[in-house]
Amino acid sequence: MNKFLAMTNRAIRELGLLNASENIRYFAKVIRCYWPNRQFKSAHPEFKTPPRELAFDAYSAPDWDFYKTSGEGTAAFLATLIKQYQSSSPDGLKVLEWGCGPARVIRHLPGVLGAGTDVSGSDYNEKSITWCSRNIPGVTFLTNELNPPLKLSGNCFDVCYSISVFTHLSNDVCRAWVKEIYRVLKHGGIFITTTNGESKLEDLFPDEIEKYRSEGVVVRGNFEEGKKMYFACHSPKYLAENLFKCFEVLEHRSANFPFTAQDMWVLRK
């Protein structure tokens, strides 16, 4: 990141002006995407798209071509991982996306995982869950709070995944959710998740890098926790030895998750 831009962003955050800054960014992106989105809707009239503000809140881009293309690509990637690490249960796989947002990815999973798969999604944005419930067939949606628990029984999912959720939570909330995901997974179930790691060091300030090295966690607050401008970065060593220690680490790929360039973890209960 440009050093001047980074310093400006830090000053905006510390002054509590991020909400105003985000509103400006939102309207700028709506204008920029206006014509491409019209062309997309003309080419894909049957494809339901969420309200623009929900798309921006979830992934910073009310861009329908990206929403569709990245969602399809990520779902295909996840399906490959799931088939590699989790064989079908006698009753078919039960899959949960924790933090599904406006269904960018989860809407495509029933199609790529096949018949017999039971897919559920949860999110703490009630507007996203309302839109998803009304517009995305074949998936069960439920609302969760910023903190656990989920309104689900224990030991019920073969697979849980989350994309860029730990990246927007405080460390205490991360710890609580790791325990909750562990609770709802079946024995032998897998958890696929993403984090910010070593690849983000170039975006950190010297004092943040020092904290990252010494404590394993850097959090930028001064914004509503759970939103994308609330930023968290975790070292792989800290995650493996602390946050994820209740799981068996099957795979860790640095800056490798598609469309996010975040670290990917595959964990087994």
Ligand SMILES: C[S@@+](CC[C@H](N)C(=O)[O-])C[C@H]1O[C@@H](n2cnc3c(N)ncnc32)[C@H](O)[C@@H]1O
The other form holds:
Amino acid sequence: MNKFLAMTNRAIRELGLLNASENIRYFAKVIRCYWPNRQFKSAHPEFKTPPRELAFDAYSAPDWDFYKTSGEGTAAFLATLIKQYQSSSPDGLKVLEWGCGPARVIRHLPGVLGAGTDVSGSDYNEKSITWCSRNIPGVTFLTNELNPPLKLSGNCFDVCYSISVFTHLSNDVCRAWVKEIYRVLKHGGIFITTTNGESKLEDLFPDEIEKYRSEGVVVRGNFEEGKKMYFACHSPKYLAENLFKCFEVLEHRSANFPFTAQDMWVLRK
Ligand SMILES: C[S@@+](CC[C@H](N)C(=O)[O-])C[C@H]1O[C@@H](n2cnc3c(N)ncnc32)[C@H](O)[C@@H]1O
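Given the form predicted on its own above, what does the protein look like in the form predicted together with this ligand?
To see the whole picture, the full complex is given below, headed by that same chain.
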């Protein structure tokens, strides 16, 4: 991002005007996606798409080609990882997505993981969960609050995953959710998650880089926590030694998660 734009964005955030600028961005995207979305709908009449505002709320793109293509690609990527790390029990897996939004990825998981897989998705956005429950078959959906707990008993999932959720939470809330995911995973279960890391340094201001280096965490607030404009960035060292330390780190890939420039973590309970 160029320096002028970055400074303008910072001023907009600090003045509390981000909501207004997001509304403008939403309408601009809706207009830009209008014809491509019409073409998508005529090519895929059976494919259910969420309300545009829910897609924008989750990942800024009310763009159905992106929703379908990135969702399918990410689900296939997750299935490969899951098979790699849970190969001893490929059937009958219980899988949870925390922060599933309007089902971009989770809707494809029963298909790619195969019959016998039990898939659940949770989100704190009740509108997304209402839409998912009415439109996406083969997945159980539930709501949670900004803070844990999940309405689920402990030790019940083989796999939990979250895509771009820690990236929008304060550190105390991240900490509480790491404990909660640990609670609902079975012993030996895996947690696949994404974070903003080193690759975001070029977008940070000098004072933020200093904070990243000294404390391991940078948070940009002045926006509703959990929403995409609430931004959090974590150093891998801080995550491995602090936030994720109750887990064994099986894999960390820098800026490598599909369709995002986020870090990917595979953790074992
Ligand atoms: C950037 S979006 C990603 C959505 C989805 N994971 C995807 O990749 O398409 C972040 C999602 O996390 C959800 N979220 C934020 N904080 C949450 C929390 N504390 N608990 C559950 N979901 C949360 C938001 O409502 C949103 O759907």
